[in-house]
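Encoded as C-alpha cells, the following chain is the form predicted on its own, with no partner shown.
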Amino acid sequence: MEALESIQVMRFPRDKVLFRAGEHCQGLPLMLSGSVKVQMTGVSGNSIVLYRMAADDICTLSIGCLMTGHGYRAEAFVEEESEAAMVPRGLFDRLMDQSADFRLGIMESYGRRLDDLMLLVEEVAFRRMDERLEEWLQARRSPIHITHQEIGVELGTAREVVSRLLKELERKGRVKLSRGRIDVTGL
C-alpha cells in the first residue's frame, strides 16, 4: 500500500522538456497516454530520434539511469499532451530487488527497446540516406507538414542533406516542395 502511495501521476503539456542530457533520473515514468520523443544531440548539433513513448511504454533511458546511477545521455520532449505514473527511485530499487515479475517486465521492456535501437544503428550506419528518406516519406500520408530540420532529426542527418535530397526528388518529379510542406507525387 505504501508503495502505491509513492507513485505520482503527472500531466505534461505539449512541448515540455521532460529531461535533458546530463540530468539525473528521479524515477521511472510509465506512460499512461500521449506521446514523448526521446532524442540525442551530438557535438555537431545534429540530433536523432532514438525512440518514442506512448501509452503503456516505459522510458528505457530512465531504466538505464536508475540501474547505473549515471545521468541521461539524451533529452525527452512531449509531442502531445501526456500523462505518466512516476515510480520513484526508492520504489524502483525495492521492486527490482523483491519482485521477480516487476524485474522481468523491466528487462523485457529494456530488451525490446535495445532491439529497436540496434535496428536504428544499422539503418544509420549501413543504409544510404536517399533510400532512408524515400522510405520515410512513403510511410507518411501526403501532404506532410514538416520542416527539413525536423526530418533531419528523425533520420539522424543534417538539414542540408535532407534539403539536397528533397530537391533531387523534386527535380525528378517525385515530390513537390513548399514551405513546411511536402507533397509526395511519385514514390
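Cool, the form predicted on its own is there; where's the form predicted in complex with a further copy of the same chain?
Nothing else is written out below except the one chain.
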C-alpha cells in the first residue's frame, strides 16, 4: 500500500543523464533492466568510466549522497534503455529493516562496485595501454561504432593515444579504421 504510493518505476531512454557531478540525490534508483555507465571527470577535464550498473544493481553512489547530503562526485549516462524503480528514503530504510533479501542485494551491489573500482585502479596504475585497448576491442562485437574520444574515456586516456595505438593495430592488420567505426579483423 505504502510501497504502491511511494515507489515509482521509471523508464530512461538511451543517453539520458541520470545525474551529474555536484547534483544532489533525487531518489535511489534500483535498476530493473538496461545499462547505465558511471564516469568521472577530473579537474583536468579528462574523464574515465568507473563502472556500469545493470539489472538488480542499486545505485550505491546515490545511497551515499542520500545519507551524507553531499553532491554526486560522478555522472551517470544511460547506455541501453533502462528501467529503474525509484525508491524513496523512507521506503529504503524500511526495506533495510525488514527484508534480508533486500539487504543482501544492497551488499552485493556495494561489493561489485568495490571490486570494479579496485580492478580499475590496478589497470590504470600498472597495465599497458596497448594491452588494455586490445582487450577492450576483443570484448566487443565487430564492427564497433564509437569514436576514439569515447574509447579514451573508457580507458581513461587521451584521444591521441587511442588514435595512435589504433593506427598501429591497423598497420599490423588487426583492425580496419574508418570514421566512427572499427572493424576488428584479426586479434
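Definition used throughout: the rigid core is the maximal C-alpha set that superposes within 1.5 Å between two forms. This one's a predicted model, so the numbers in the text were calculated from it and none came from an experiment. Positions refer to the first chain, counted from 1.
When two forms of a protein are overlaid on their rigid core, residues whose CA moves 2 Å or more are considered shifted, and L114 is not one of them between these two forms. Once you line up the core between these two forms, the Cα of R73 stays within less than 2 Å of where it was. Annotation for A85: C-alpha shift under 2 angstroms between these two forms, rigid core superposed.
Core superposition gives L104 a CA displacement of 4.7 Å between these two forms.
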